[in-house]
Amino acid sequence: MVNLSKELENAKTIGISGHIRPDGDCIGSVMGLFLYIKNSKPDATVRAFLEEPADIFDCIKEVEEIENAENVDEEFDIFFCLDCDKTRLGAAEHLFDAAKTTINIDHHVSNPGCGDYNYIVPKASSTCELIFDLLDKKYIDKDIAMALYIGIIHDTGVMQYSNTSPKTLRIVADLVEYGFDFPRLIDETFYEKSLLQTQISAKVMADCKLFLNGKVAFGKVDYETMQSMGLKSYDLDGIVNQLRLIKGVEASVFMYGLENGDNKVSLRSRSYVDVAKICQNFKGGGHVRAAGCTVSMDAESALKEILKLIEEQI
């Protein structure tokens, strides 16, 4: 485990970033650590770098302070890579490489560790859970607790996925004691969907197809549809989980088209298919039951390759 207090002791400039297309755990861990360092080291300069978060995360304190790293050129005393390895930092990767000290905190089994110090725990529910482990509790306040709570509920499906452990539940109990409105956070950041999100989800579900005797569900959104409907990547959150909930389905595959012709792929499994292993074949990764990758091929060709790999496990 990283001794966070010791590493931060003499740092004057601190950078934090997470993966491209940030999800709830990524945003929650980045902002939770960002707010914590501001509390515990008020004389230090701390900056957070991510792609623009979805509007649902506007409830997190100072989320508007998140910056785009593209035009930033600075050598930080410490740079944190959260919820991924450095190859998924996007525009912030060069800042990580240039830092005097690098720290990688993650819970993805596919991450070998890319920092001078690495805290990689695949059995953890989320990176937010690991961040909570590292914090000096006297500096945690309601805003930090809320950010970490959001990350945990998003990566555990509100404590329903198999990555939820007794330790996770104890941490959630500790966080809730800080007094934020947790039922509202669950509704507004996890369950509530815009009309556009509801429409695209309904379209994908209506057009989805089953393969391998009904054990695999597949849905997609092509790039032209993304453009015509004005969709952002976060508008598609949760669709792959909806596909997995179809009766009899063991694994779900969801793809959406990117501007360069590639396809972003998300996979989920119910009980025995290791989707992280499948995604590693395409230089992706994640968890045993939830993983993703980007493929440089059309959706039909990508699906054909993925189905072969799923069939081998089935």
Second form
Amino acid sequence: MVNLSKELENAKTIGISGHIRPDGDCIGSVMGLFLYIKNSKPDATVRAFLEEPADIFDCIKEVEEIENAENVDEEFDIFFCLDCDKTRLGAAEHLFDAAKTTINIDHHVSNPGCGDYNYIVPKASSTCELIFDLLDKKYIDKDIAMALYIGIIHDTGVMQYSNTSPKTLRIVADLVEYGFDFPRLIDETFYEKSLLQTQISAKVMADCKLFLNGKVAFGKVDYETMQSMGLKSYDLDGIVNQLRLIKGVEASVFMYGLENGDNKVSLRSRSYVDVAKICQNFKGGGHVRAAGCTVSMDAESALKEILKLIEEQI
Ligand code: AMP
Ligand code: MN
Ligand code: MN
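Next up, the form predicted together with adenosine monophosphate (AMP). The previous block was the form predicted on its own.
What follows is the entire complex, opening with the chain shown before.
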């Protein structure tokens, strides 16, 4: 475990970043730690670097302070890599490399740890859960609690996926004590979808196909459709989970096309297929029940290879 108070003690400049295409856990953990350092070390300079978060995260305090790392050139005393290893930091990777001390906090089973200090706990529900563990509770306020709560609900599917542990629920209990409006947060950041998101999801469901005796569901969105409907990657969040919920399905595969012809792949499973293992074949990773990768293949060839790997586990 990292002793956060000790590491932060002499730091004057602190940078924090997380993975490309940031999700709720990534944004929640980056912003939770950012707000905490502001509270606990008012004399230090702290900066947060991520790709632009989706609008649903506007409710997080100071989320507008998040910067693009591209043209930033600074040697931070401490740099945090949250919810990923450094190869997925995108534009912030050079800041991690240049920092005097680096700290990696993550829960991906595929991450061996890339910092001077590492706190990698694959059985944790989320990076937000790990951040909560490390914080000196006297500096936590309602805004920090809310940011961490958002991360936990996103990575656990509102405390439902199998990564949810009794410890997760105890932390959630501590967080809701701060008194934010959690039913509204769950609706507005997790379940609510725009009309466009609802329409693309309906289209994928209408065209989805089953393989391996109905145990695998597959859906996709090609790059032309991404362009013509004006879709961003976060508009597709949740589709892979919906595919997984088709009766009889053990694993779901969802892909969308990228500008360079590659495909971004998401995999989910219900109870026994290890999808992190499958994604590691394509230099991706994640968790046993939820993982992802990017493949330099057309969707059809990628599906063929993935089905072969799933079949080995069925
Ligand atoms: P996704 O399907 O992209 O939402 O990813 C599911 C889970 O796998 C998330 O926890 C991601 O952070 C993780 N993941 C996705 N892509 C990768 C990758 N290339 N390497 C490591 N983890 C990944
Ligand atoms: Mn994440
Ligand atoms: Mn996470």
